[in-house]
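One chain comes next, on its own, written out as structure tokens in the form predicted alone.
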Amino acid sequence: MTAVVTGGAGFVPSHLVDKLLANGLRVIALDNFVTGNERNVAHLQDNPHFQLIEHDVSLPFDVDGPVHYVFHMASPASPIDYVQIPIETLKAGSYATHNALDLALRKNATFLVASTSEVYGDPEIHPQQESYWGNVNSIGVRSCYDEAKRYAEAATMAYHRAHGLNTKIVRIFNTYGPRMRLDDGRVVPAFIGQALRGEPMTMFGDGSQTRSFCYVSDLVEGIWRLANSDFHEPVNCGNPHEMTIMQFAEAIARHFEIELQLDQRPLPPDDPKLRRPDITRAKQILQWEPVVSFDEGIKQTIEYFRDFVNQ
């Protein structure tokens, strides 16, 4: 069996690809290396099941042979990446989306879509269930990735009730784990290298704002169920475990065994103030919820940026 997986060198996407070929898929991988990196699966250069192709997917693309699933990845996926490269998210959400629907159609082939938490905005209901809509500001700066979400997400919709597509759509919730870019404005990257630096944490706002944290093995597992379930609607999968990121900070301070020392900033616009994911249909569906701990994913997540700054 043969599995599509477009931005197949970024931090999820190369994750998902060691899943399928532990599973025993052969994987072609699509990426313009935009935000992703051919180190992420540098690892895989000698594996026959294994083909990375250069390629911008907001453009028209094709496969050769029978394709089993195509799972679309492919986005920036930081708020600094996002707000330096609009259009290009935008293309991610929109062209790309279509471009993989239209080879999943062609090949009769399973489609995910990795839709985001960012669909739900700065929300009104906590946790966060799929039920519900979102409070998204539609021209703000942030509203370039959460828009092209919510797109994508509608053309999965539109392509499964007209065309009778095997869709599925995946609500990501803030991940964390090796292969993440130190430099990707994201908190996790960001605390841990400052750590590492002997850097103070920016703190944005008061740090009473909550977040999430999913460590990247369970994210893609659930990813693996729902491909493999018989559900269409859209599934969170996140860690439910909410801390704010002044407790975040704290808790990177005591594996650094350091002091914690803060450069606090005015908020982002448009910065969520609550993230939490409601997992019961995740549960319910897949029989899915993480297993990693906080403790234990961030030791690891801290071992592999250790390793990368001293290379």
Given for the second form:
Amino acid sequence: MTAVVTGGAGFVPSHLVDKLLANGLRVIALDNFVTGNERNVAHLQDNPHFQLIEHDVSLPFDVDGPVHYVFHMASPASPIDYVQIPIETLKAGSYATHNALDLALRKNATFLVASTSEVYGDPEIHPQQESYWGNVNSIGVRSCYDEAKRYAEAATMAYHRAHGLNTKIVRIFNTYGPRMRLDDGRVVPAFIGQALRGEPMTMFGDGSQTRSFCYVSDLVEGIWRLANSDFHEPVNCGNPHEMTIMQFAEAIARHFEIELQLDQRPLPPDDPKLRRPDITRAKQILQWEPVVSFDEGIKQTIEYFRDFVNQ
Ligand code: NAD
Ligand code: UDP
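Switching forms now, from the form predicted alone to the form predicted together with uridine-5'-diphosphate, please provide the structure.
And the full complex, kicking off with our chain again.
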């Protein structure tokens, strides 16, 4: 069986590629390296079942031979990335989603799109269930990402309804782990990088906003189960263990056995104040829930960044 993974050299997608190969699939990854890096799949360069193609998937593409799964993972994902390249981000959710859907249609493949908790915007219900329609500022700085992902979900459901395509939508909540970019601006690499360099942690706002962090191996297990389910509506995948960003900073300081030092900055516009997935649906439909504890996941991630910084 063959899987196509768009954005395959990125953080989450490269772990998905590893899982697919481990499960015996052949994998074709497409990436233009706008936010990802070939380094993330360098360990696969001699694997005869893996192929990496440099391509911007917002432009049409095709691959030779049969394809059984198309995983559309390509998109800038960090707020500092998508605010810098908003138009590429809009295209990754729109044109690229159509290109990936069309490939799945031509090949009669199962299609899965990486959506996001950002479709809920700054949520008015907590925790977030899939039935919540969200609170997104359609013209705010985050809208290039949030609205593109909402469009990607709409396009996916339209192909399912109009063509009977076997589609899946995973709404990914904050995921972390090895292969994130140290400088991608997301809070996990930001605080760990700052701790490693002996710098104060850049705290946006008063740190009372919450997030719920999921370790990457848990997420890719959820994605694989969803791809093989017969469910077509969105499914939240994330870890319901919620904490404030201040508690997260304290936890990182504890891991490094350092005193917490903060560099206080303003909260960016439209930064969601609360975020925690309701994973009842994933539990029922996929028999899935995260198994890696926060302490274990953070330990693995720190080790990766430590090695990386020391290279
Ligand atoms: P990432 O930036 O590491 O990975 C995205 C990959 O897509 C990169 O390799 C990038 O170069 C590639 N890409 C982007 N635009 C492309 C294009 N037009 N053509 C080809 N390749 C392109 O980010 P990630 O955190 O691994 O995110 C992967 C997916 O999961 C994204 O779709 C993201 O929106 C989604 N997601 C991630 C999180 C998270 O917490 N990590 C949360 C919600 C959703
Ligand atoms: N954040 C922070 N300092 C940083 C980076 C992020 O305080 O250096 C905060 C950010 O304002 C948000 C939370 O941490 O409230 C998570 O941010 P991230 O960019 O990781 O992901 P988001 O969930 O906002 O997409």
